[in-house]
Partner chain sequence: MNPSMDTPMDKPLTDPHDAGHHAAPAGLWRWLTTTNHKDIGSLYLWFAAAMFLIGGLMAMVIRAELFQPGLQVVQPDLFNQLTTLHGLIMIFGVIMPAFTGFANWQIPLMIGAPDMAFPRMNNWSFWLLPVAATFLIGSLFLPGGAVSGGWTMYPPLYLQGGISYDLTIFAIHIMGASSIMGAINIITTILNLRAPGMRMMKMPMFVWTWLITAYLLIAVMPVLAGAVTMLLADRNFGTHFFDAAGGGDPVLFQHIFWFFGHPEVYILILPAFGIVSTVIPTFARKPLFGYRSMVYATASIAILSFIVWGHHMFTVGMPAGMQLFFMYATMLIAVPTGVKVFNWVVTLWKGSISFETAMLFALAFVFLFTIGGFSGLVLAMVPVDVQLQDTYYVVAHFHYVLVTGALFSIFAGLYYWLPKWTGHMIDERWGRWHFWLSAISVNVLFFPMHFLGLAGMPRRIPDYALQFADFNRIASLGGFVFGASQILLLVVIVKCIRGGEPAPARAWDGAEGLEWTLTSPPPYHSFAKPPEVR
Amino acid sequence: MKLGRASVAAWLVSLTNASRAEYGFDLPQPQSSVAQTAYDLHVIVLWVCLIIFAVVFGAMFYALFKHRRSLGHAAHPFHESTTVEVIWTLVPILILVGLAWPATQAVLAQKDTGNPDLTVKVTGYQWKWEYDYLQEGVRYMSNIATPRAQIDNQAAKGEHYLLEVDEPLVVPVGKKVRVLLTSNDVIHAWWVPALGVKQDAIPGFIRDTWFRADGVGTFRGQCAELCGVNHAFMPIVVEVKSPDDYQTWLADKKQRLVAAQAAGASAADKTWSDAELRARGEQVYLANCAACHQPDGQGIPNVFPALGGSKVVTGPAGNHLMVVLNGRPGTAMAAFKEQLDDLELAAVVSYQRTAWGNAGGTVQPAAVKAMRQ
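In the form predicted alone, the structure of this chain alone:
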């Protein structure tokens, strides 16, 4: 019985699927057409390599065993064979062309970002992601949610250690999602293996990729570019929902964002006590600053400066606030004016100025609002 190329490929893939089910190791289960194509190519190339290995080394070991000196065989001089040279030149060429054809089709499919159902701009920061639904007016930050106690080995590791976030990217199932990628500081890479998507986020450039999830579920990934000391602490979580559940989530998200903006606006006009600012500021600091400057404010020597006793932190509040708002160009100190609201900025600056023995005093949200303007 003769088998076509597609039948052979399907048979090879089925063998690997059976192996994966039995032994529990392999690439992640594909959850999109692009991921499935990449997985199928991986399997086919793996079997081609295995066949080449078996043929080449099988012939070599057979010759060594059957024609060894102990059986009375003697070495004979011989000259090149044009036929053999043509064969071992043509065979690799045919193999490479045979593999290049489906690989090229897969790459072209990966780059086809046209006619999306949804477009999301993803911006990488050290060390978090920002998701901006351009057609919906929804924008939010996604931070790692693994408790600090687990990271510091003070508590048992959770099931999704370093792969959990406070705000995942939410998309509808079966819809083509175009992802526009850029970075605010250094090169990052947005990578979700199960969805077959991986693209670098480069400062000053907009690059794009796409995916279409085949089923609902939660799929996890990470930054795949060495982007700094906390590279391992910027996970990616994509939640794929049914169309109805997605619309429900979107409506709720819009309401919560509007409420948060209203609360932030009113907070800027309220006078907060020092205790309230310090308490809220500690939460903001642990979520946004502790990765670099450390929870105890002592920083990392020769990498990130200590905040305890810092001239900036203990100096004029306006200078301190300016650094937090706009960052320091050319350094890892990012600008937080887009990431935090007036209350959060005032709180974190107040916490820094009153913690670790500092006596710089607190800052009200109204001062932040005025400086923004």
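Mind giving me the form predicted together with the partner chain, seeing as the form predicted alone was just shown?
Just the single chain follows, nothing else.
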């Protein structure tokens, strides 16, 4: 098994252009025991298939070259042989049993989520992920960080095009991380190839899986279950850090969350200028709303409503705010009450009401705070 892997790897290296280190033919270099087992198993199956392939099609091509009419070969009309048929029924069964054995071991290992060092709850949203460190009380959203302009070919694409996020999942190296998965709307699937983890996130139900990263590094993946129009744009980034770095990150993150909350609370009591609200609102809009309603506020006809000239956006501020706070159940419009703070909500609503030719007024965070009550 080890030998097989080494020789396949060597063969791959010989084929792979050195200048394209990232360019993959094969499963990514495994970074966890689960991924390693899957990798090894794939190599075994591949070899078994290649050998059978060579034998069967060796015979077929021999016949095609030697037993052709143009060479004057006459047909031998035999058409039965019980012995041969029994043999080629039994031999594959034996091969399959041989394959099933390691696969069974691997399944059982993959399913063993017991005794984790750390549990993270992952919630899928259309179209972002939320990470919740249950023991730590740390919870945040992870959005795609690739600028829209790159997707629309208006800017050069970055190295990690479509595989970069604003806030990655951070885990310590060598620790068993149990991932609890659920979804807030439709079915998503959380997948990081290098770590060998893929699990559907199902609304209303909780599922679990696990991984233990072997080394530090950044590992990237994507949502693997069609979840609507922006399915291609909800990547996953896992940053594996040394235990010390992880602790530092955690402490820092906690501090930042507390600070943000405090800032949010004080921001809510302050009165902001229109320009400040609009500037902040544009950022919030591009991060949270533009995926559907588009950066130009024109939406996608018949799929996502335009906000420029929209009845809701140009109507009373209270109704507008209500929709943003609570979403529209049964549609892709999510409730942002829990995702954004008072200032962000006020800013984004203000931006929408004053951009793209809309002539409404701005909304102060205090109004949002009042509406939350």
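Residue numbers count along the first chain shown, from 1. Being a predicted model, the structure only gives us computed values, none of them experimental. In this text, the rigid core denotes the largest set of C-alpha atoms whose superposition between the two forms falls within 1.5 Å.
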Checklist entry - Is A63 among the residues whose Cα moves by 2 Å or more between these two forms after superposition of the rigid core? => result yes
Checklist entry - Is there a C-alpha shift of 2 Å or more at N115 between these two forms once the rigid core is superposed? => result no
